[in-house]
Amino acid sequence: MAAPCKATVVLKAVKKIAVQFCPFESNTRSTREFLALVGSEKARATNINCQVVSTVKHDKSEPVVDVTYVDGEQLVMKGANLTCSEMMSAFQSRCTNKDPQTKAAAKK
């Protein structure tokens, strides 16, 4: 059993995060952990205009995270075969590339 991923979440470059999953499926753990991280008060405080929407379905559908960035680009992650840390890594790398302040801080 893997430990939940711990990461600092910054939502500055994100417009909307839509998470959907069936809670009765066994492959939704990483998606639920990702939702808990991006839906936390600390993460939401980094961008109060970011919408975090969760849709709980009961149709045995695979877990999906759909991220829409401020520039219109989308990142769709199918969480059935991804760990929470893999999802956070992909998410944070795109956020870092889109946020000019984060790029400047990384160069120093």
Given for the second form:
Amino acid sequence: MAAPCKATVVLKAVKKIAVQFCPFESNTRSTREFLALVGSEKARATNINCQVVSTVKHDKSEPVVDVTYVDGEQLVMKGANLTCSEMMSAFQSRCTNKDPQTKAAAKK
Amino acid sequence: MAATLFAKFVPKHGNGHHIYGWLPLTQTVRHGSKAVTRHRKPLHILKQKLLAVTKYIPPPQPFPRGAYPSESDHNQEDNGLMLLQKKDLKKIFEDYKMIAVVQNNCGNAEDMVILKHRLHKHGISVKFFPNKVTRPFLINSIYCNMAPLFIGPTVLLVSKEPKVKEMLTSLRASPQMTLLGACIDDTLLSVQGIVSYSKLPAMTVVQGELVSGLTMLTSHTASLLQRHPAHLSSLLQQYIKQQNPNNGTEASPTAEQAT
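Follow the form predicted on its own with the form predicted together with the partner chain, if you could.
And the full complex, kicking off with our chain again.
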């Protein structure tokens, strides 16, 4: 349902991804699916320096995804009311914007 | 762009005249643009127009597809495999004292094998069950509060002895496994609960501490009584003297008031 269009997720322009959620809440589905996609081996193999950190809490807080890019920009996504595909599209659009050279070269 | 293939180049006449002619073995083949190319061949304009005209336009959706859960197909019959898996789950919850739920984002089997090996050394086994089977099973049992944990790729780590510290160290070694919660001795614990459980001392130590705390007073009294009776009698006399000055001072004002 929520798999991205591209086969792999490219993390070249990303420095760190911090995902925090509370698994006993019911609004964490999209965040957990996002974590599964981003933390997979294929995605991590695209950039070994990128850290994917997941924190599990129990304080009824909202699920939050905090992405820090290589050039310092931060993307904060509150996944309580977002679907996984929305989060993925927002994340990947920014990734492709940040890293145009390698992408254009790969496409050509 | 037609070219001719020389299938056979045969002299028509003898050697003396050197006149070479064309036998009907020549074949004319149209070539130059292949149908199957390695790159993406640009579409012919007519084909492009046809595809543009016949493109599929989906009906406008009021909300995106994944936003609301589907209403249909809530009651589906359990096929044989699901029944078997539910029986397995029931057995697991009866046999094993510790059941931990972990989300695994690892894609390759190598990491999984290494982790399984590390956990097997401590007697922890790794079980895989589809969420579609575990969720209805849990909701209908007493463990209904565990049901929201089972979303996405989840793995069960089960063991007969609650070896929490070893499990935590092995999970810390593999960064892509995220511990979500555990059910230890029929008690549902969150991650912080699991960490504090691992820091608890052993049962015997706790029992010893409790017993010593309760019997502190009585042991004190017992040790006092075991000393020499002369010591005890001197202590009691001192106690009476302490009481007496209080009694003496209290008795005289009451006597003055009386008189």
